[in-house]
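We begin with a single chain expressed as structure tokens, specifically the form predicted alone.
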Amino acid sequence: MSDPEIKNAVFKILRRIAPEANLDQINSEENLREALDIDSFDYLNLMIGLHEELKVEIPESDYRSLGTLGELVRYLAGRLR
């Protein structure tokens, strides 16, 4: 899966937990919940939509290292290969 189907694939759970969000203002390096003022609730929905979405295992040990819009892509490519 490329890079480009990964950062679509997070950009639709998004869309289901922050439909009101601009996200193609995102900088892919710029904290999710910060900008996108999501609790942690909701970005739990995100960690279990992408595990859900792409079948790939996301261990909760990881989740505080995935803040970031690039850092999820990275992490999820270095997944899926």
Second form
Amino acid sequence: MSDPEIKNAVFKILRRIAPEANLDQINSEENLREALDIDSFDYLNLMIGLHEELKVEIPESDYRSLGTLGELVRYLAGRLR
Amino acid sequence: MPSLGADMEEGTLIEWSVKPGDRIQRGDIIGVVRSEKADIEVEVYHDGVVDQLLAQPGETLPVGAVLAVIREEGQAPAALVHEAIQPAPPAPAPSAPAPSAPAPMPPATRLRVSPLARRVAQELGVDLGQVQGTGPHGEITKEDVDRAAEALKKAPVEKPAVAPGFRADMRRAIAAAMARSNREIPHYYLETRIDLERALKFLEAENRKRSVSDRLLSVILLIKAVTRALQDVPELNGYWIDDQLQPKEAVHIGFAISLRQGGLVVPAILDAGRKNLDELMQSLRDLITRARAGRLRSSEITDATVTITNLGDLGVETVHGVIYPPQVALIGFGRIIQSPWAENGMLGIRPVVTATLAGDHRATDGHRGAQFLTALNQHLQEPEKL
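What would you give as the form predicted in complex with its partner chain, now that the form predicted alone is on the page?
Next comes the full complex, and the chain you just saw is listed first.
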């Protein structure tokens, strides 16, 4: 799966969580929680959505290193390789 | 017309989900009412048969107006009534100044909308007033809503999806409730810092055993510990009504949920005191999802016996909240921070949260409040017992 495909999958889930957000304007190194005003419940839903969509189960211990879109895409690319 | 908030004066019937002759059971949803803050599904509290529907969708009626007649099974139908029965005029108001009159609502247009279509429209942010119905008698169907949502996607993005009027109404409702609270309730505030190391280690070990969809959030431990501490100090769980404290046995935790379109609602996790951690997580997930989709039930809006507000996600360290009347306490949690912590003569770094209690001084005093925070701390030091 290519990085743009992973990014699209992430955006698909984020659109459900933050439907009013303009995702195209997110800087890939910006903190997702702050940029989209998402709380821990939304973040958990993002992790659940990624598991359903990409079949990747992200351990909770990895959450703190997955703050930005760029970090998330790189992490998923590594797991999906 | 049920009262769905401390300062709700009137509501608009959006739709009935039953018809005369339908059998209903306690807990069934019979219709949807719009308050200033949200659309709320109205539950019934008795088994019976729908005898008459007195209010019409689109009608705005004062709290207390009779919307429908429900008779017991086997009972003869009542004499036919043709309109909603207005409540008796209220007794003269006490000396507190009356809240300013709400701005006039836009005239309610009667739309024929299937319940499924209404829900899908809420989820997709589709304005039903802009949708052309193609169902029987022009009823708006789910397919109509799906088509409108598709058209919205193609159209240039315009924010927000929520009508400005709704946001103003919600702001006004929050303003009225909070102004009443500050006017009537003599608040006292206490706070304590709690070491969460044991609790978070317990949570980490629990979550390691679980699939991602079954994981618990740290706020679940906080909620559970609050219910335990309220069982130790029950005076903080209840209402101040008729100049006296009325403690409640069941613990219904009102949980402040911010809405993406602005504002907040405080629905209750019903019977939180009887729920284990998994059940609490399931309840909270369900409640947040429905609150943000505008699908709360009347009992969830009216039955909270105490409120928790958790602003930890926003980086705030300490929360001094405003009690939601007629409740007598509000518990606030801030962000969990890594902080120097001295224990047994040793200095270390621990995850620490500041817990605050806003108490109604008419109902309790600082001594009981302090006992509550002490109990809360103790329960969080023994997470395996939660």
